[in-house]
Protein chains: 2
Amino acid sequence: MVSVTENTEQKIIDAACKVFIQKGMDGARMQEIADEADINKALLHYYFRSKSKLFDRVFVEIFSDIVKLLGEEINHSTEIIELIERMVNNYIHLIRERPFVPDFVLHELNRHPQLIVQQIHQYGMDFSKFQLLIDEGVLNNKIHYIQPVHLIVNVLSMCIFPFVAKPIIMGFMLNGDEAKYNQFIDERAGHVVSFIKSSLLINNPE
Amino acid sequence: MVSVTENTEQKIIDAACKVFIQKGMDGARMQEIADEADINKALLHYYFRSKSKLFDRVFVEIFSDIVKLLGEEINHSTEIIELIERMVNNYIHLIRERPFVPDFVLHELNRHPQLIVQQIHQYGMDFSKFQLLIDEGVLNNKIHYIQPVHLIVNVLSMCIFPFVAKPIIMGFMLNGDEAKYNQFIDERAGHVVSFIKSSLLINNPE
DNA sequence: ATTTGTTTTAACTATTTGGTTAAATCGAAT
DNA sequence: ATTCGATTTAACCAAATAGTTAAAACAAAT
């Protein structure tokens, strides 16, 4: 009886992640979501009583999913090249699977900045870990000083920019042409770790 | 008789942009640009038939602001990195002024990826300058090698990426402080110029 | 067999919203 | 004084949409 219920809210949960993400809060219609979960309008306001009940909790969980992975990284490095090398990869690799999320997320937190509050006690980012491989690598001569933020905020932008601005890359730089973009994000992960390194390492070797 | 009119056109636009940029296309009122532009819905309709065709108008004049400046970059440089260093600066300049601009710009281009085809051939945007200036260098023995595109998707990254991001980059980095994100807007493009020409510069001096 | 919670059906409400209309007003040019 | 386009007022229409309701069907557990 039970069993049921938690197959039907997460395949609503699933059908609001998909509409939310692809139209955003405003441009979502409730029905659709509905159809998206094959349920009727009335079992979707039995599970969710409001849109934007229905909407907290979906992106939540969008978020969550990327935090969490960033959080991880941070715990698993012992050395700050390792750390971004890692943070490179996997953001890139998980994008690339749900390549509008980026925008999504953005989107939503600049016009409601205040779903960011709720988030941020959740998971206890701490970058002073951040701080502490750079003073480390700065130590043993390896890297260039560099200000933790400006660091995390590189890495971010280089990652996350080219899925949000695809239309324009796209568009404007490679005549339009999808192969060469799906091209260009292929690379992607490979330039920025080395073009980071170039930037970051004292003796740059290779 | 017609001097009003112009007047009362732009007033119209003015009022669509700022609500525009501020809800996104399916956030924003008909009644609300109405009020800002200090008119009636009536008489905005008198002017612009329908919102899209309003949408598309504010659109092109928003995004034009933005392509202009890089085309004017490109061709006012002889060397990579004087280039860059003016894109840098410009972008974040401009950006700073209107932060809510790329947030709107990507999002709808996103959505309406149609909005850009009409853009592209508008401005003939050459990146073979880009290709050019980096060749110089490299052969001049000042820089290392690095494919246009990413150079051009590093610099728009990380120099547009801190203004979609402000939510985050506040509220998980910079403990919600303001003031600390406007520090960290100031120290900015100075960052970004000394980051990117130590990764590109042979014999980084300094 | 009955109970209980899930799901459907289908009609309905209230509100918002884009867009229209028609008549009146206003201001400047003729 | 009249004409003409710009502007206002105020009411209106039609469609979309979030959310509700009540009754019936259903499925599993007791």
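Note that this is a predicted model, so its numbers are computed, not measured. Residue numbers count along the first chain shown, from 1. Each form is matched to the other, and the largest set of C-alpha atoms that superpose within 1.5 Å is called the rigid core. What changes on going to the form predicted on its own:
When the rigid core is held fixed, the Cα atom of Ile21 travels 2 angstroms or more between these two forms. The Cα position of Pro99 differs by less than 2 Å between these two forms after fitting on the rigid core. A displacement of less than 2 angstroms separates the C-alpha positions of Ile74 between these two forms, with the rigid core held in common.
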Contents of the next structure:
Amino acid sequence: MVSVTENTEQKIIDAACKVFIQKGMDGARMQEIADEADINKALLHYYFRSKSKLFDRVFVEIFSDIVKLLGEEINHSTEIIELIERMVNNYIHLIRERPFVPDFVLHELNRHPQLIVQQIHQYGMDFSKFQLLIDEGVLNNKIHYIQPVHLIVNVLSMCIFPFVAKPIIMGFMLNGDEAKYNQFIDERAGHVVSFIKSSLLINNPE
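Moving on from the form predicted in complex with another copy of the chain, kindly provide the form predicted on its own as a structure.
Excluded here are partners and other molecules; the one chain stands alone.
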């Protein structure tokens, strides 16, 4: 059975997540979070003494889901192209469901970059697996060689930027049309995978 303490704490985290999404870290107020959680401000401060500590907790919960997802894709993939396809499709889907995540991550990178590194290590993301899969692909004459760090940065940036730059993409390139932006996001995973495959595969069937 879930205790009252656990229920209250989760209510606060859920409420804080909503407020942080709407207002950002700097714009959010503890009273707003307390109101959203339907508790008084004193009780909120009993669980979380500061807005910064509450933000850190919310961030850890959100970011841990991303790291666990990517870690599972890395651990279960047997070829580099398979890994890229799974990473791109699942990562874009996750961010689409939680479009506030990139802003959260960028904010926390400026505040506590080491916290993100700790989260990645904690959930067992194996960076060396990229090197292993790349080496196997090169050895089997399937792909051109690329340094793992460049491959990862290429993939993540192509997935994240469309969400971070939504105001520019939708407002300037798509004439403010939300439906066109959503269609663009629908097409994004396929485009990113195709782009990466065309640069990596020696004999690209597409």
